[in-house]
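Okay, so here's just one chain, in structure tokens, the form predicted alone.
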Amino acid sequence: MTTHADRAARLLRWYPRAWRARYGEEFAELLAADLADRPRSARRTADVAASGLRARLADAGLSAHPLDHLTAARAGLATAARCGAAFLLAGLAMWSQVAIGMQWARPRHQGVTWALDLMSVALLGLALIALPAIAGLAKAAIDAIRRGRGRELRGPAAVVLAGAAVLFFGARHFQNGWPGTGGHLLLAQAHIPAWLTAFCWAATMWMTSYLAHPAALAAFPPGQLAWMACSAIASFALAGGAGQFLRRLDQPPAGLRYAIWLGRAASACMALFITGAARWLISPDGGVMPAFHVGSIDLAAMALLVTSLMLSGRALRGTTRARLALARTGAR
């Protein structure tokens, strides 16, 4: 028989774990008492659900009223990192598609060429930003280990390393099947090495329109299907592990300020990439030339790019507010 306490516990699942750990016991008692007085109340359920969703947004650094400013700063950086990972995966899939088309056909309009140039510059910028970001995180992690707080970083770090290793070695193996092999027109884009395009294609092979066509997908070799599943899992593990790592990493105010600056620079590169991607989507070649055909998967990827940029920007603004609040608190 379901008790009022059981029903209250189920309602509490609307709230994030951190909130439940701090306020869950007291709130569960209030809910159980209210359930005893009013066994059925749609308004109560709706209020709890809405409040829980707001708490989850705050826990992700996407709204105000966090548990505390330090948690909000960490949550904002974690959400920005996850959004950046999602953007990078969708962006690499879109970029490699245009590059493959460029390998086999010369566009009749300059729009596709300009699009590939803009997307390439944006990806290069993101790669250059990633280097100091990783170095800064490594330094903060080393400092945390020296202070005896490295144990809680082991799990997320292991997930990140495992995901990165699977993606790297798997993509290196499957890039030999790149559909651009044998083409030649990519030579006109001298700044794009063919091996890099093949690697990006292999790493994002699971992001394909074939997922909507199971019969065609079933014709793929078993090894390729297995890699598509493994690469998807590794991608999610890499993004999720990075987010958890940032949520647990204790950074000084200077480190937060540096991370915010890098995040804003990355947002500028993301906006530049979206500009290039939009230029391809609206190009006449995208509708008539098979090599540059724009499909539903590309429109979905574009939606993901825009959503990731918007959420990342919101998370960074939340991190900035939390950092300033921490600075004021420290000043006092």
Contents of the next structure:
Amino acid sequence: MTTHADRAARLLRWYPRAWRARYGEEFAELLAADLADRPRSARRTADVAASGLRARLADAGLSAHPLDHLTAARAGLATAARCGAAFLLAGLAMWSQVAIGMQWARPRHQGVTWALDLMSVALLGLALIALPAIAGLAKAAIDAIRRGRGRELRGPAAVVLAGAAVLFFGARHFQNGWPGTGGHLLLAQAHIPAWLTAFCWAATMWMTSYLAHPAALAAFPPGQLAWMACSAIASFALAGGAGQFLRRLDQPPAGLRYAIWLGRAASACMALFITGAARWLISPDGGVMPAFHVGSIDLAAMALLVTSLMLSGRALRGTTRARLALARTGAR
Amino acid sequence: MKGTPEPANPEGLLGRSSGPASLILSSLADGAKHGYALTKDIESFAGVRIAPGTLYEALSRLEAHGMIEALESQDRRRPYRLTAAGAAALSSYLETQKKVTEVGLRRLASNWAPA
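May I ask for the structure of the form predicted in complex with its partner chain now, the form predicted alone having been displayed?
And the full complex, kicking off with our chain again.
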């Protein structure tokens, strides 16, 4: 028979770990007493669920009411990084598809070329921003190790490195495993190296419309299917590990300010990429060649791009708010 | 994209989410209470039962803004008490509400009095 304590413990799972660590015991006591008063109450369940989800948003740096400002600043950066990773995945899948298509067929509409140019410039901007971002994180991590706080960074760092290694070597192996990649027939479109588009295509191969057609997907070679599964896991590990690393990394106020500035620059590049992607999606001949026509997967990718940009912007605003609050209280 | 700072004055928080927050502060004005005792007390004087999730969401915000503080407890039910900042915020909020109430009642009496 389920006791009130068991039911209270189940309801408590709506809340994030940090919240449970602070309020869990006393809240479970209140829930158990409330359950004794009113054994059945849909309103109570809905209230706990809604409140728990709001606490999870705050825990991810997406709400103005965090448990504490330092945690909120780190959580906001972590969420922005995860959103950036999701954006890159969807963006690279879309960009490599259009770029490979244009290596095989000249678009009938100038708009598609502009779209690809905009997307390419935006991705180049993101790559340039990634360099100082990685350098800043490496410096903060080295400082943390010197202070004897490197132990808690080991796990997420290992996950990030493993995910990156799997993606890099796997994509290198599979990048020319499909007849469409590995060459550029039209010299006019050769401003993007073919190996780069093939690499990005292979790294994001699992983001495919074939997922909606299991019978066709089953006809893929087993090696490619295994790679699709591996690369999906590696991508999630990379994004999740990077987020966890940022949550645990103790950054000084100047480091936070620097990260926020880079995040805003990245947001501008993301907005530019979305402009290019939208231009491609609405082009009358968006389908550069039959195999690359605009489909539901591209609309879904566009939705993911926009959502990632909005959430990362919200997370960065949360980080800024937390940084200002930390500066006001003089705390670190 | 300038960040909006947290409200420096506790009255700001109380003004925006005055429902549960003002009820909790009013209850704690009588002495420290834990969650269940707060629920029962508020139900007795205001006629509303604050759901557990809403109650703890408000408690955590009030605690973060220094309007209440948690006390040590021997058991799992942790009591909370009003702080000086919380008392000042509640007083200011209730004074405003008192003025609104007085104006409303006066206007009702002069314009909507039964014939």
